[in-house]
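Next up: a single chain in structure tokens, the form predicted alone.
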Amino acid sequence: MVISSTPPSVRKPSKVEGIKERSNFLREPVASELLLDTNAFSEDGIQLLKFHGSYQQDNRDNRVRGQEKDYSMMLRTRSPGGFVPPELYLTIDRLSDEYGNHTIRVTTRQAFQLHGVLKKNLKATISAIVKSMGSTLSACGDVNRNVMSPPAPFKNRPEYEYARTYANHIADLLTPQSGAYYEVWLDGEKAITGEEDPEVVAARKRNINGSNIEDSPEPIYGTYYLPRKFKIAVTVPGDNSVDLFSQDISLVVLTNDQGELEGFNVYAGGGLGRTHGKEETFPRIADPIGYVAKADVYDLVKAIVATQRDYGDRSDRRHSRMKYLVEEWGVEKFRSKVEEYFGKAIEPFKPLPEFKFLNYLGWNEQGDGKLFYGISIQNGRIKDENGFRLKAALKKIVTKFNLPMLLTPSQNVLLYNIEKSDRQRINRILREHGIERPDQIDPLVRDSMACPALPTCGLATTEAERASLPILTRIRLLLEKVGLPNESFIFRMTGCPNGCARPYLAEFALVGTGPNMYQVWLGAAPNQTRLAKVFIEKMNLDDLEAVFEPVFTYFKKERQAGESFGDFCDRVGLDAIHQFTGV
């Protein structure tokens, strides 16, 4: 069976298929524009400077009447498991001083974003990131975005080293092929990076029933690349740091009694983003799509995408998502379609354990002698700002100790390598530049997260991260009301529907719907296994304490012994807790 690269739609393409069409494998226009003395690259330009790691924005705190925006670039790296070795960490931090707007923000997905960096400074930027053992390519765009694995760096369990090393393979076997990125950033020097597994050089060659694509430059993605953003992680039971459900593909490491892998179980069809008054969107949590052996995991990685690639909607791109064909399909459809480009039946699906969400901050025990410590930082953003200066500090301990990071799902970044003789001096350096504890961090807090948003992100309708605090101090103020003075739970913001920070698996979200408006979410496991629901669908923020001092009354006073708040939501339902409050 030979499937063609041609997108299979009775529908019109829509116009990004063109774009990618015309690019010329991903060169054409960015390389041009690159040339031209403009602030600002055409909307084409746009498209294609995604999948080079890269949204053109503008700040809207500074726009004018009658003058040109106020355009700049977020760069976002590409760093699989989260791995930043220390001589990249420091170039970052160089750069978002000489070129960025001086601070540095952790990702959901385990990254690396600069903000501000004009145009003229991007191949500088980029070039200097590639050139320290780093990379933005694919960070963005419609391919395989970043895969995450468990942040912690444990040397004593196996498991985690295996998540850790096929994050980066299957990282690699996805990553685009046609140099393009090369020769718009670096005039066709290709990078010095470490050699690919063989296997994965291997698996990206073999062409089963269709999966790849004959005689292309993209052996995998094909001329049109996928319909949408494609993202994956690899975890091990019970941990579900990495938010495993709203995966397009999560991997599950196996391993037999002896700590040696065997192989994975695989989910498929999650996701997050939607649009409001788009009902025909919404966010999905992934399904058990069965086992595969270690043999066959690239094979069958790149069957999930080939299904997606041949079968994805890229007609309408509110569609496009793999979720939306999962849940049309069916999970028997899928698989079988799957089952034909993996060439084999895919065995069923392994018994795991309850998932944890897990946060590995503070000091930890590595297993072999050493120290990792995680540090929370609030919404990721690393920065020096009147006492606390986070970005001092980490430039410091980096150049001092010359220490290796992972970056975290919940944005947060840890320290590891860590001799037991330095852990004084680390937690000296800390203190010094105003650091909390985590333990020290009111827990609400700690485990929050909120998009960017305003005032860079054009998708944003409302506030989020420079919102976000005040509205939790808001909200612990409403706990001790009430009588729950030590009770936290899972919050989440956005200033949108598409689902950045994950508010959809939270236990209480705020969704932005405009100025100060919001969509109340409700319900999500703690351990981020089961979606949330829509409570109120658009909440003026003024109102926080009118609407959710009844509601917490009714949580003190109906929730199980130990009950979460996302979980007692979920039991007595919202239909009861509208009756309860009048909300």
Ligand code: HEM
Given for the second form:
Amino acid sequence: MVISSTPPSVRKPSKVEGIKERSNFLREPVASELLLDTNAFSEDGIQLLKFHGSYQQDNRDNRVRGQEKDYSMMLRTRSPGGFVPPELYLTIDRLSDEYGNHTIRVTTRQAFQLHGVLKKNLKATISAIVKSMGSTLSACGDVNRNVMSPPAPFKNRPEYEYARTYANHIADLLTPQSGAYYEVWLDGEKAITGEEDPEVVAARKRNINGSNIEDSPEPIYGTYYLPRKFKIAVTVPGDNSVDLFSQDISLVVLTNDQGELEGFNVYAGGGLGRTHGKEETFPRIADPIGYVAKADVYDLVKAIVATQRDYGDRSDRRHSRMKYLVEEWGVEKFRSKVEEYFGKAIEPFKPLPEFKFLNYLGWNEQGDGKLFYGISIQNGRIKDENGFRLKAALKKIVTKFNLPMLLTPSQNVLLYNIEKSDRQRINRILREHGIERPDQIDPLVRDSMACPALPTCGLATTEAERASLPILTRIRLLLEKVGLPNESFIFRMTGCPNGCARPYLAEFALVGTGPNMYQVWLGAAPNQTRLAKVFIEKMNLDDLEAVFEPVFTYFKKERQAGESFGDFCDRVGLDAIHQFTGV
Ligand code: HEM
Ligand code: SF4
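Coords for the form predicted together with this ligand, given the form predicted alone:
And the full complex, kicking off with our chain again.
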């Protein structure tokens, strides 16, 4: 690993730092450029727009040399724990038809994305979302992003309720405080959002040894916000549905024998994004940092955020996630710096049971006599296409039964608060709209993820979402051919190394390097607690069968009883696989 010898503070800040400084706390140039009769924002506008939840994109299938690109905006919602009330869902459904490309995408951070919104329609779209109790504020940008929690709406397991509640409170704690968002999109009208918890309000104001920037409109972030995006999840012991090792901070709820909340185990320093050919960038899993009592949890979260704010690299954006700080300082030094802003010592981490990958699909008891149902959605895309009419089905179900939903970190949707007597009617609506039950879908497909990539993502070097199903079909055929017809594993795929679909935590991942070319990663744990490693730097997709037939044959021959593909690759080692297969 290459570690820069120049301390970050003496290197020149990156361009984006200047854009944040000049923005007057997230206002300009977005506010002025929105009034112009143009199809696109300037470079500065594009960067700042992210803090408002939008990425400018262009349809790369429609690029014509010498002509203006086919610009549109991607809009991402903020929905802590993936909670979407029925009114908000129906608004998003309507907006996707009125202003978007008629599809809605469930993201890997439990939010929605709309694609294809024209600049002239952006204000109408965002204000409609806010008026339906939604938001897009800080869904992207150098701030705390959507806070995740397990999507299971259990009513008889208090730890799940605590995880959801604290995901919401931490999202509130770290929301940008400048009024820019409401000024720009709602002409200054403050949204009718729920009341903030008084403890959160007090914690936001509390300055411990410089954890706050005094006299700033942004008490936690200050003028420059964070060096880079920041990601937090709150989960319960044993539940890794949130991919907790991939987050900047993960909290694990700890309760006493009566089920009352006592505190949280804290992990920090995870993050997946990397750049091909840049050794100094790498995926990293979070380390255990310690335990915090519930009364102090907001102060500790703030202390970690302040450490990254003040010491994270602001000169090289490829190297500015908090994971690099933790890696280069080591956990001890990182912890003691956090303790300065926390004002006391962090208690030792408490023992935890093993984590599991959970997806909560199908029919489940909620614990209060009602049911919840998890619908498996290929790559999170809610659309109506040929015989598959999920968008129409969801609209019908949500309208008729007035059901809230939870978006899952695996890009699926859970409908909940369902009366037992409505189960058959809901089954029928789904069946009539061509929606398969989760147990009718190949688990290889059901548990896979792919990022949007082409045609909308400007960073994509090759296909991901559009290519994933044919690839999974080829993998299934290959498994059948080598005599493993019922085998399944976690497969993920992205169009570039940024890793939006968390490929480095998959048992088998393809990461785009160029047209039809992919880096192959193998060997992450099936419960996402261990990273994968690079197996092949560049593989032409046409060689998939030639490369993997011997690999799967070796797996079949040498695996231990019940051993998963990822665990096998890790145990025997990628060198042994190269040797055995000659690949
Ligand atoms: C330098 C790093 C990264 C950049 C520049 C980046 C940029 C982007 C862009 C442009 C999109 C929109 C694509 C589209 O919808 O067409 C996107 C989507 C997304 N990214 Fe990233 N990304 C980065 C890393 C990551 C990582 C490491 C994660 C998570 C571990 C992540 C999570 C997401 C999520 C949840 C989405 C929504 C799309 C989906 O559901 O697949 N991003 N990102
Ligand atoms: S992984 Fe790369 S190609 Fe895929 S959505 Fe993220 S930035 Fe775009």
